[in-house]
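A single chain comes next, written as structure tokens; it is the form predicted alone.
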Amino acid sequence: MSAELNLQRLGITLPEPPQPVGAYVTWVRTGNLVTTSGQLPWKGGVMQHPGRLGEHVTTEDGYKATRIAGLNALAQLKACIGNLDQVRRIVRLEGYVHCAPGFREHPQVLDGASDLLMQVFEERGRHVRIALGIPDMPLNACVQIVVWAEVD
């Protein structure tokens, strides 16, 4: 099944690409890779659950910040390429988790972009992933991801 008639079998509208907050664009086309800038939880213009994790987040609100900041990505690979079904396959997830010492369950956090991913690009959704802890994130974001896809 193609990703845009994925997006729609979910119930997912797309949001409008988030502008970048600093001097940067927010995607590369390079060959046949497109690579986003860090895309943060913003929905509707306000930050989702702002703060860290294991402190003001719990595990499940980084993961609903995660799968946001995940449509985000979304619109930003849209934007660059048209339309999802040029997709070949996500190679790669990067996750920045905003975190309290001693926090440590990054991956399912990250598992918010990562189910996201799978489900609109199904088997071309499964990607390889890095997941770091970091003690402070621009805007309080709780989390932030970047995502490579190989495009036709």
The other form holds:
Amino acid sequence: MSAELNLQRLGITLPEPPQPVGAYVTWVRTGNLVTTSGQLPWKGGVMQHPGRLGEHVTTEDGYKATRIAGLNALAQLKACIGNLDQVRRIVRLEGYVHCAPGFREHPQVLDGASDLLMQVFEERGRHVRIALGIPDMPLNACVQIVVWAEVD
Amino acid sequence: MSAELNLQRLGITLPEPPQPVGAYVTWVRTGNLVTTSGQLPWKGGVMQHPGRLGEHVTTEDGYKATRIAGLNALAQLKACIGNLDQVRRIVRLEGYVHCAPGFREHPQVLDGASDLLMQVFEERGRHVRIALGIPDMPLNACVQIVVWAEVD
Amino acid sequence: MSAELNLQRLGITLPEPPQPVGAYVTWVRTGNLVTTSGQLPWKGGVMQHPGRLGEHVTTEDGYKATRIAGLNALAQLKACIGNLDQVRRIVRLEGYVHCAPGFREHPQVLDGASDLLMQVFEERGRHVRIALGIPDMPLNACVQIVVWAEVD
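The form predicted alone done, now the form predicted together with another copy of the chain:
Full complex below, order starting with the chain above.
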């Protein structure tokens, strides 16, 4: 199936890929691997659902924020390779959840990005994942993700 | 030396590879690289030594838990490539230690996995490592590790 | 431009690559990728600017410490490939900032390594970056970084 057609079918228009907030770039290709910088839940230049899970942000909103960060990651991938149908498979998702002490629902929050990747890439979207709880996050974002993909 | 023979010599029977706790898979191969999802100290379906280092878990028990997580990582590798003798070398170990404020013995805890990798793969087990202290961990695990390997 | 000439021009003499503090190695090459272990701000065997950003360490000193960790990472790369002109490009910088609750200036701290990489490798130094705040760090270092590079 075509990732680009899936985006249309899902009614998703990818955002402009967010710009870096320091002396780095937002994606790099090495061989057939592409990896992104840490992606935050920016939407229209506004940080969505800022704060800590388990304190200011519900798990449901954390899921939504992680999906938004996932859309930004897809925009970075597309900026790199031009067309998401060039993705052979998603390799790895790194998920860092900004959370209060005792929060345990990291997997549910990160499914916001994992579900998006599966909807867009189907079987080729299957990825390994790392999930960590982080007490302090740049710009007070509630989540930060990184996507690694294998491309043509 | 043969990694499979070393397992026998060490009296190690690998567990069933643990299943994911979210919308992801437990290993991915891209080219000659295999990488695992975050592995936790599951043994027979029971989380071993849950809690924080420096609070509920001693450094000695953290070492044991990290070895158990390492056995799970080996089980994932074997599920991917069929035979651990296909491993050319271990590349990278990511070690995230669930710990109380002020804990400093992350290296000793993570040696539980590093020592296992060296016992099984000998020179081919030499890897780079990253060690971080994390205040909140999915499922209250005391440690989470990721293994990257280069395979035939 | 030559990375080695840039080092000379900048008056930089690379340190001896720091040795590991556990059962691992400090760099690994897999295919055309080299990745380092977590690098700390060691200088002449002394940890520079230990403690937490936002508590014991200023953002300015954190920047300096991150540059020192970056020099150690360059020393590891050089130990691996012999000559920094063999670097085709820097791929990824992982930056873990040891910080007090509420600290937000992770990007400014990590620019200490990013700026160094750009000065030495110029366009080939452009990398993706991940920035996380960590409450407990091995050896009380204020920052830990990892560098991934693509080499000839």
